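Take a look at this one chain, the form predicted alone, written out in structure tokens.
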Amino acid sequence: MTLLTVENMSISLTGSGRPLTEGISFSLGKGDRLGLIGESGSGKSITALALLGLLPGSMRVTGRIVLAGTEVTNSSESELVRIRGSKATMVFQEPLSALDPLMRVGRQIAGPLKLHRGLVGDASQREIRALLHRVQLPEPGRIAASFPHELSGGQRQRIAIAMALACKPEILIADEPTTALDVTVQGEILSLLDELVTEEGMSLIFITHDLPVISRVVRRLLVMQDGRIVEDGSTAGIIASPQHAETKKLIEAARLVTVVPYVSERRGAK
């Protein structure tokens, strides 16, 4: 079952002839784990934002993006609000900037629960505590009553993941979700994402410049350079036999780190 189809997508600045990305095409099926990897400026993050119609008005998208049966590029903002969260959602690199600093954590999780699932009152509070427990945060009641600045970076990222899970999306997009974290917390977040995606049956798009990180959680890689996909293949195949110079450079940059292609003990490599 195909959940996302991207056909010949290009992104450019309004009034500029130079594309920021060009000719991007790929699809995502149920349960797929896809990685977008490339150096800063390669176009991977704006590609992800385009999938949810989150690009600023200064950028123009051409081509087709079909998400859960909805043509993103031709949809109104109200239509996009309906599918964001319920069909696909995004976890960003820096949770402190993604969370409202003036609002307690529980209220922030309550928003999407009300919008997409109609949960309010006691039902909402029970679900908030369950979600915080699900992302392995101790003392859910205390966490829910806290402001983001009162929590650590790892805790804030777990909260961002809990918010992403709140509406039971079919696709989880993770944009550099571990870059701002130290190595130990990074490993914990990666393990958590792997577990949640497997157990919830979600599809995953994981974006990073870090090959050792992405190789732990995805089965297929799209390597990007200068706004284009320059290599597309299985994670194991690309790591074992890279074809493009950009891919070889990324592997060389990771040469001091053990790069292990994704293998789930529960589901096996695909």
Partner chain sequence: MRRYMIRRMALLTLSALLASSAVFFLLRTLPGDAALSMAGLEATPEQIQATRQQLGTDKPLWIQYFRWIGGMFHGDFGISYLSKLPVAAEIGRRLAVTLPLSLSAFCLATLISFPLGIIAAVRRKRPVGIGVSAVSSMGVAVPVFWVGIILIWLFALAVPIFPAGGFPLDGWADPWAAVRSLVLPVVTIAIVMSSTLIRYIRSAILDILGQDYLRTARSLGYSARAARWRHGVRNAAVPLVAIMSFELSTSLLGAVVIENVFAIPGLGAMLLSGVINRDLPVVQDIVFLITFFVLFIGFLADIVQRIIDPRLRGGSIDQRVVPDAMSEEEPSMGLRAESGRSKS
Contents of the next structure:
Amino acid sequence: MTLLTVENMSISLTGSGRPLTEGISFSLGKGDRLGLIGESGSGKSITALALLGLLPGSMRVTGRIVLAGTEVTNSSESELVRIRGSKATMVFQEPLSALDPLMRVGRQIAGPLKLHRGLVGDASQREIRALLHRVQLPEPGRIAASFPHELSGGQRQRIAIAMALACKPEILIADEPTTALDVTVQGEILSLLDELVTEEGMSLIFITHDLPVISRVVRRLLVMQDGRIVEDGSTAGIIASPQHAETKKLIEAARLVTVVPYVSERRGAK
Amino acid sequence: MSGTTGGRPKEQAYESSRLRVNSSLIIGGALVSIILAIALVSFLWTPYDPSDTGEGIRLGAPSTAHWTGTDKLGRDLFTQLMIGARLAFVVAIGSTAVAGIIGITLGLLAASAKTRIVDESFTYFFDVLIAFPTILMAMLVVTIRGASISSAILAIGISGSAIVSRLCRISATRILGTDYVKAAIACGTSRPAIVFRHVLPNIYPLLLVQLTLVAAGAILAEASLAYLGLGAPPPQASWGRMLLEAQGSVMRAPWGAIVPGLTIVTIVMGFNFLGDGIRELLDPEMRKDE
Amino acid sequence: MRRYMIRRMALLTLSALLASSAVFFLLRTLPGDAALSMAGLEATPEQIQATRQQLGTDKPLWIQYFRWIGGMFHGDFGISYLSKLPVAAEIGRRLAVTLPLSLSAFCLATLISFPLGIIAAVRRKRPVGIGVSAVSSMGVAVPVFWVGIILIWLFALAVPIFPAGGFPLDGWADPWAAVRSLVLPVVTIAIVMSSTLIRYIRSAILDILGQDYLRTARSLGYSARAARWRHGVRNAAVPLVAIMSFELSTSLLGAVVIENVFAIPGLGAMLLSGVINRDLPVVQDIVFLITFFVLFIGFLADIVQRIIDPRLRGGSIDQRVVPDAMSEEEPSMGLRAESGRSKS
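Structure of the form predicted together with the partner chain, given the form predicted alone:
Every chain and every other molecule in the complex is listed next, the one we just looked at coming first.
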């Protein structure tokens, strides 16, 4: 069963000729896991935003995006509001800015629970605890009462994942969900996503610039460069015999990471 | 496309479009230059003598003889306007200089303070200074020294220095915390050398923008003080007092109130545009939302 | 939070002491002996000495200072050199005019600015938004007293709807007459204040509209409008509290000038006549009171911001979140209370 079809999608800035992405086509079935990989600027993040109709007003989409039977490109905002969350939702790169800094994280998770599942009061509280438990956060009571700035980067990303799970989406779009995190935490978040996607039977679109990361969670890869898909195939196949220069470059970069025994730069935590 | 998801690096666009002249700069420069030219010309030539009551046409309407009319004694208003422009520039430049010298000195001292207590005391001091807005500072200074051009410059300059010192302290602290400055300190570069070689060259664009805005504020403040009778005493012509005198006869001679008012608006907008323009010139990213 | 309150109160006290001593000692650098002029030309040395004792000027300066501060706690603000009457009673009478004037100007400016500021932000690329922004950036270049003169010309003289100035001698005994004489001054201050306020509100809202958490909320299924209500309002409140606190101070300072345009017997008019007559007790009391008001409003703003934003609670004591546009000095009226600056 196909959940998402993208046909010949192009995104451009209104008033400027040069397209940001061009001729993107792919489809995603139930339980599929798809990876979008490319350097920064290759158009993968705006592609993700376009799937949910979340592009800023300054960008225009042509082509077709059909998400769970709804034509995203020419639906009204109110129709899109109905499918966002329940059909597909997103986890973003920067968990700190993606969460409301002034709202306790428990309440932030309670929002989608009420919106999509009508849970309020005790039922909501129980479900928040259950979700915090599922994203493997200890002491759910204390965490739920915390503000985002009181948590670590990995904990915040777990909260963002819990918020996404609260919607019970059919498709989870993860846009560089581990890029802003410490290397050790990256692994934990990846395993967590891997597990949850399997348990929930969700489909996954995983976006990254990092081949070693993506190869752990997806079976199929789309390689993007300058707004176009330059290679499309199974993860194993692509790694074994890359066709396009861009793919070779990404593999080369990945080899360097595995060869060099230690990463000298600490990631600048905010 | 990390730009759409992550924090946006602000410095990136810096190199590509620096020193591109923009419309704010041109408009601001033009407005300020026109009034400055009028002020400079007044030293060489004015249509009439400022105290010349002429043929005694009181509250005369604008005409070919008196471009913007005459006041209640029959003196030419355009002449007063020209001489008022001189005063406006003297006060603007003078008080901006006072604000700049006091503000930058205090700000740099606070930023390079070695102990937190010194730095924080400076911060508190700025806070208290900020609670003395220009009008109150002027009331104090005039009570003590009497109404004069120098009192106005002093009062406007001191109250303007608060915001300059605050901005200077914050931006200088940021520069002092960078790795290359730390490296310079480690190499034994003296404190004054660091300030002049590394800190000032990096923060002057911000200070320049701020000082332009101080100049705009100074012209408004000078006009207010002159209107209240706390500015330069007569016979020195001043836009603020021209407005005070025009108020009583605004029904018979509205031009007397309109022309000086619009002149003030023009020059203040000119300085504001100039500030925007300089900022845009030095950091185009800051206007991306406009 | 309690610890912060205590520290912030200590800071307020310290600032008030610093401000008051600055006012007091600066004014004492004036030459001359008030008792000489007050006692009159024909006074005997004994009478002059008695006047000195009455004024307290026979004591050392620092004792005079503490008497002044101590007195203010009991409502004793000293005696005017000019009228020889207690300053406190006169300030009370004047406040009955100035407070309604500046508070209604503040409220009117708020009512004008919020809708327009929001429009300027949300419709910033449409003609209406650009128009509001353009008019408001012109407005910050207008001297407040000039607006007063123009309004007097238009609505008091050309079309005589409101009085051109003055205030009923019997104060609020005839509320309608009192209100009528305050309309033009209130509108004058509000017009000029709104220009600044609209720019700040626009900038604060633009900042919030670009935040990632709004996009997160939308990705979870909230409509853009619902996301703004759920997350935007509270987040915008943090810089807006700072903005409103500065504008509250500005409205009082605007009143100081505008009272002199409309010949309204308020605190500003009293201060100006004190300055012209070198009536030290009057000048020092009013300057200090207004300064303290500005400091106190800043104190309240800091506390409120910390109630809204937990991130600020651990930070530096003077930290105040203000929108970007506030980092520059706004020349509005040339007289405004200046903004605190520093982002979290």
